[in-house]
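What follows is one chain in C-alpha cells, specifically the form predicted on its own.
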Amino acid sequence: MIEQLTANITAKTAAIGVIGLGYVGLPVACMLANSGFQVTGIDIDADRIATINRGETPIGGEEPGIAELIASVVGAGRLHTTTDYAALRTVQVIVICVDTPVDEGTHLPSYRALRSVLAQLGGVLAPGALVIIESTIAPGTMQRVVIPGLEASTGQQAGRDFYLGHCPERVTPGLLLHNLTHMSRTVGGQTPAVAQAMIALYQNYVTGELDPADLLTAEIVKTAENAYRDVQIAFANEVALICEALGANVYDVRKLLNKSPGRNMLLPGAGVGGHCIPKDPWLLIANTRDQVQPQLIPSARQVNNRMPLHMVDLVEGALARHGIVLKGAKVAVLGYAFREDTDDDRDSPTGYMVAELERRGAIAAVQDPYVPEYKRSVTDVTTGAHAVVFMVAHTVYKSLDLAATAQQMSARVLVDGRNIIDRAAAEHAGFTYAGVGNV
C-alpha cells in the first residue's frame, strides 16, 4: 500500500490534512496547497479558523509573503480548514504540528495536546494513511506515545494499516516561508519506503537537502540541534558576564574572537525566547535521565534563563548612578515578542524580565508594535521612567529619536539587551548607558 500512497503522493491525487495551524501547521498546509494539493486544515481554535476561510492571516508581525499566500490557497478552493476532524476521512496523508511543552518544575514532555490528536483521528483515520509528526517530541516519543496511542484509537497496527513519519520542522517567526522553503530536512521513515514517500511529498515545496532517516534518528536531530544553539547562547552570554565584571566591551572581543579559524561565538543578549529552543534541550535527555547525568545542557539552560534577571540587576545598577532606588521607579520596556519584527512571545524573556521588576517593587511599563496586548506608542511608556529597556530588536526601535525620547523621562536612564543602540549616541543624548556585556 505504501507504494501506492506515494504514487498518489507524486500525482498529487492524495488528499492532505494539516493539524494543528500556528505557526508550523499553516504555512505547511498552504505550500501543499499552493504545490496543487487538496487540503484540509485542523485546529481547536475556532476564530482562527474563520479567519484563515475569508483569506485572512491570522500572524502578525512582518512575516514575508504569508498573507498573500494564504489569500492565494484559500481563494483558489484548495485550502479549507475547520475544527471537525470528521473532515479528515478521506485524507491520505495527515501532518500533524502541535505544541509539546515540558513541565515547568521536572522539564519532562507534556503530550497532552498529541495524545488528543491522536485520540481523535482514531475514528476517522483512512486505511493506508501516512501520519506525519512534524512536532518536536523527545527521542522516542514515536515508539513510546506516537505508535500505541494511535493502535489503541484506530484499532489498527502501525506498518500494516497505517504509516508513520517524523520530520521535524525547522521554522523560525519572520522566517517561515523562507525557512520551510530553503532549510535541509530529516525525513524519519517507520520504514525506508515510508521516507520515500514522505520525500515525494516535501520535495514539492523544500528546495533543501531531504534527508531520509529512521524515526528515532529524526526525534534525536532536531532536538541536539536547538540543544547546541542553547549552548552557543550560553557561553556567549557567561563571556558577556565576564566582559561586565573585568570592565570590557563584549562586542569588541567577539569581533577578534571570531577572526581565529573554526571559531564563531554567537550574540550575547537579553534572554532566550520562543516555543523552540527553551524546551528542546530538555526533550533531547527526558528519556535517558535513568543511564545518562547530563551537565552542559542543564548549566545551559540555567545561565540563559538568568539573562533575564539579570537584565533587572543592570537595571538597578544604572538606576543607583543617579541616585535612584529600583522600587517605585518607573522602567519602559521595549518589546515583549521573544523575535524581533514578530507577534511571537511564546516564552518571552520580556515576560520573566517584568516579573522580576515587579517583585523587587518596580513600576513597569511594556510597549511592543505586533503584541496586541503592548500595543501602544513608545511616548506611551517612556513619559515618567526613569529608565528605558530595550528587549526586542525590533527595526522601529533602532531609529528611535533618542533625544526626544530623553525629553520624556523623569531619569536618563537606557539599558539596551540586544546591543541595537549606539553606545555614544545614546550618551550623547543624555542618558547614562548600560548594555550586556557593555556597561
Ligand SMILES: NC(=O)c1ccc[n+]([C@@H]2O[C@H](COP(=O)([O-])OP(=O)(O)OC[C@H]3O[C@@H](n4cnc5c(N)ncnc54)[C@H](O)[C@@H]3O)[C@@H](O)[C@H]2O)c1
Given for the second form:
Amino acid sequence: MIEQLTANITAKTAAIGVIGLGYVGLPVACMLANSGFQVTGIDIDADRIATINRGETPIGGEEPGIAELIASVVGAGRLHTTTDYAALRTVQVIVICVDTPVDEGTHLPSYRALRSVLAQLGGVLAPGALVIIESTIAPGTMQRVVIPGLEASTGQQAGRDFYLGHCPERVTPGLLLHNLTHMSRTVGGQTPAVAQAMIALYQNYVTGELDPADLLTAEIVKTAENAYRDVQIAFANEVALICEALGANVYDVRKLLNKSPGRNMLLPGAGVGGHCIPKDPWLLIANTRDQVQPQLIPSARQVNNRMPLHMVDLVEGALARHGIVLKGAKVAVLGYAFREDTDDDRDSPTGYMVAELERRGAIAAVQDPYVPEYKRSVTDVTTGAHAVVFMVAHTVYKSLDLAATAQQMSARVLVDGRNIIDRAAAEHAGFTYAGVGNV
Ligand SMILES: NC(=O)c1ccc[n+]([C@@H]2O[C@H](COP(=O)([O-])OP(=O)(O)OC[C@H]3O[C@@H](n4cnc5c(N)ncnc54)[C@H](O)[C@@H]3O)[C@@H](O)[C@H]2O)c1
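Switch from the form predicted on its own, shown above, to the form predicted together with the ligand and output its structure.
After this comes the whole thing, all chains and molecules, with the earlier chain placed first.
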C-alpha cells in the first residue's frame, strides 16, 4: 500500500493537505502546489484563509518571492484554503505545520494545536494516507502523542491503516522560500518505505539533501540543532558580559578568537526570540529531564533570557553618564520583531525589555517598520527622548541620520543591542554610545 502511495506521489496524482498555514505551512503548501500537486490548506484563522484565497500574502516584512508565489498558485487553482477539515477527506498526504509552544511556567510542551488537529482528523483521514508532522516536537512525541492521538480519533492503526512521518522544518522568517528549497532535511519515517515515500514528495522542491531516518532521530536532530544554537549564542553573550566588565570590545575579541582553529563564536546581542530557538531547547529535554537533569541547556536559556534585561542596565548606565536617572526618562526603542526585516514578533526580546524599562519607571516608545502595532516614523519616538535603543538589525536602521536624530532628542544616549551603529559615527553625532559587549 505504501508503494502505491509512493507511485501516486511520483505521478503527482496524490492530493495533498497542509494543516496550519503560518510561517512554515503556507510556504510549504505553495511549494507543493507550485510543484504540480493539488493542495488543500487548512487553518483555524478565517481572516488568514480569506487573505490567501484572494491570492494575497498574510506574511509581512521582507519575504522574497512569497507574495508572487501565493498569487500564482491560487490563481492557477492549485492551492485552495479553508477552515473546514472535511475538505481533507480525499487527500492522500497530510502535512501538519501547527505551532508547538512550551508552557511559560513549566517549559513543557503544551501541544494544544497539535492535539486538536489529531482529534479533528478523526472523521476525515482517508485509509492509506500518509501523515507528516513538520512542526518541531519533543523527542518521543510521535510515539507518545501523535500515534495514540490519531489511532484514538480515527479508530485506525498506525503503520497498517495509515502511515506516519516526521520531517522537521529548517526555515526562518525572511528566508522562508530560500531555506525551504535549499536546506537539507531529515526525513523521518515510521519505516524505511515511508521515508522513501516522503523523499518522493520533498524532492519536488527541496534541492538540499534528503536524509532518511527514523522518527525519534528526526525529533532529536531538530530540537538538538536549535538547542546547539541557543547554547552557542549564550556563550557569545556571556563573553560579551565579561568584555563589558573588563572594558574590552567583544567584537574585536571575537574576530581574533575565531582565528583559532575550530572556533566559531557567534554574535552576542539583545536577546533571542521567535517561535523556535527560545522553546526548542526545552522541547529537547522535555521527556528526559528526570533521568538526565540537564544543566547546560537550561543555563543557556537563562543567559539569553537575561539579555533584554541587560539592555535596560546599559540604558541606565549610559543615562547616568549624563546625570539622568532611568525613572522618568523617555526611551525610544527601535525594533520589535525578533528578526531583522521581518514582522515576526513572537517571543520578542523587545517585549521583555520594554516591560523591564516600565517596571523601573522609564517611559518607552517602540517603533518597528514591519510590526503593525508599532508602525510609525522613527522621529515619532526619538523626538524628545533621552535615549535611543536599537533592538533589531532592520536594514533601514543602518542608514538612520544620526546627526538629525541627535538634534531631536532631549539627551544623546544611544544603546546598540545588535552592533549595527558605528561607534565613532555615533560619537561624532554627539551620542554617548553603549553596546552589548562594547560599553
Ligand atoms: N517559524 C519558523 O521559522 C519555524 C522554523 C522551523 C520550524 N518551525 C516549527 O514549525 C511549526 C509551525 O511554526 P510557524 O512559525 O509556522 O507557526 P505559526 O504560528 O506561524 O503557524 C501556525 C498556524 O497553525 C494554525 N493553527 C493552529 N491550530 C490549528 C488547528 N487546530 N487547525 C488548523 N490550523 C491551526 C494557526 O492559526 C497558524 O496560522 C512549529 O512547530 C515551529 O516550531 C518554525
